[in-house]
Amino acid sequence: MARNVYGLDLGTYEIKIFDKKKDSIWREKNVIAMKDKRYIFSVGDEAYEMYEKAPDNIQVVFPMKNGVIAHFDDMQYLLGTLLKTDRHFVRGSEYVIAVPTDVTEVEKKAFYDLVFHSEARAKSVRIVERGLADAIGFGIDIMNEKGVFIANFGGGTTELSVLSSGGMVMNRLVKTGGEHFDSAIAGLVRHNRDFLIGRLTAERLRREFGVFDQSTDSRLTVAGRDLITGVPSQTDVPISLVRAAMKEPLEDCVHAIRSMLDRTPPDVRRGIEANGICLTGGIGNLKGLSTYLEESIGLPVLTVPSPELCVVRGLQKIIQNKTYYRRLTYSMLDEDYRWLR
């Protein structure tokens, strides 16, 4: 018998881990700080504190990109370090990893190899489709629901999933997420104000203003660099500028949702229209996003407290429920794996 079971949700900017033995969920930033491009300086939350503040010889790296592993060795080191640091990490444990459906087999295998071939020496590694874990964490009885639409707005991607009777009908990974909103905000501030702000400042503007508010004259004072004088300064950024910057990436997401709904089988579509769209992911906390989606798509949009934890909560329920575990998880070493896919 395995000594423990971990559930892993590897997000672009944050890792969430469920520890079965402790029956607890913990989270850490998915970041590594490297010195002189050769030595690991710090990892996790400590490394994230250095983002946009580190000296020139320290590079802050995000091992995940667009929902998949971009820097395998860095990701493996980061995960191993986090599991060992004050977590009473033990070898020979089982792992269940939530993985995007709409990725290549090579990218999916990287998630598997990340743990299986690490110093964790896992007893087994099993995969579950992220959309399924998301729905279970949302509180949906996926085995009996005829139509479920999950829209997971994450830091690097937006994953759209259509589910029915415990299975995945359609899935699409849209390469638009929180980082794209922030880049758009920083770009428009630079263009309209000749003022340079960092991504963290743009994120603060996004969180403060949201996407749907009756207020039109709100302003926020932010620090940055005046591109005309070249010196550090402060400027007021109006809410209208932030909303204008987020309009295009939001429209891309809305178009992707409408496109999936148009391709959804009629019986499943009726279930979705009755249940509404389930909004999850870290960007699900964005002020007014559910209202914006409702008005743009014409369907009710539902969310839950802490939508960023839906996937890892789903992993928790899958690990604790033998039926879910048997039916929804699989190993990439299974002989009939490719036939099942």
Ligand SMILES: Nc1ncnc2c1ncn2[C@@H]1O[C@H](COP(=O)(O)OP(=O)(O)OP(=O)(O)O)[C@@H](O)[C@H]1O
Contents of the next structure:
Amino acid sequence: MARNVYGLDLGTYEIKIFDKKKDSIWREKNVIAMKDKRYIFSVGDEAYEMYEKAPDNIQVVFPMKNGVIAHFDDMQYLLGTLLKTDRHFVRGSEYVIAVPTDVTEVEKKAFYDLVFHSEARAKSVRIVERGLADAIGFGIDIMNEKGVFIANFGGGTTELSVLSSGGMVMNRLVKTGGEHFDSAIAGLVRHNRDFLIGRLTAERLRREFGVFDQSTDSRLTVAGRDLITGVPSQTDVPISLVRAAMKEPLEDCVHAIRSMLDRTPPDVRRGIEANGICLTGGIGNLKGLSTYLEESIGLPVLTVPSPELCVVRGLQKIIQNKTYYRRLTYSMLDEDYRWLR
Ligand SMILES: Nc1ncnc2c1ncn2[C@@H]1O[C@H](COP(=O)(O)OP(=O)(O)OP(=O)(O)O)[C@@H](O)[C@H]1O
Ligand SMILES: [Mg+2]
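Could the form predicted in complex with the ligand be shown next, to go alongside the form predicted on its own?
Next comes the full complex, this chain leading.
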């Protein structure tokens, strides 16, 4: 028997961890701050707050990019530190990791190696397709449902999954997420106003405005650097500018959803048409996004509170339910792993 079981959803923006013993979920930003490129200064939410504010000798690194691990050592250190700060962290535990489907085997194996070869001394590491965990966390009885469409709008990616009878029919990882919206916003403000704002400020604009609420016409004052005078100052950004900046990346996502629906087998598609599209991931918090998607896709869009936690809530259910656990998780060391794919 493992001493504890952890469920891990390693997101580009935030790491979410389910702890079986405590029966609780905790989350921390996927960021690490290093001093002089050698010493760890801070990790998680604390490091995120330092982004764009830190002095030159402190580098703030995001170890994941577009849903996959970009800096393996940093990621391993970050995860190890987070688990250690949890008082109940025990060696010899079991880990269930949610991994994206539409990535290469090498990228998938990196998630596995991250935990298996870390100082956590894992007793065993099992993986589960992220789209399946997402659907379970959304509250869907995936074993019996014949057509499920999950659109997870995350911090670095948008993952689209079509499921039927407990299995993945199709999956696509679109490399457009929150950070791309934010850089589009910062880019347009720069272009339009000759004013430089940072990523965190762009994120604030996106979060605080009801971007899709067409009835409002508000403005928000933000701090940044005036590119003409070169001095730090403030400017008013109207909601229309933020809306315009988000249009293109959002259309990419809508286009991907449409083309996925077009390729869906007819029987499964009938199920999806009856059930609607399930919206998950942190961007799903944006007010009015579901209405926008409904109008542009022509299908009902369903939402839940705290959509960013769907995957980890799904992991929680998988860890607590023996049938799910047996059917949906697997080890990459299994002899027949290759044949499962
Ligand atoms: N309440 C909110 N309102 C608006 N946006 C939000 C809210 N909460 C989170 N977000 C945005 O959601 C994104 C993070 O979503 P999520 O936690 O699902 O991503 P992730 O799982 O870390 O990334 P990925 O799945 O792409 O690897 C961020 O861009 C963040 O700004
Ligand atoms: Mg995610």
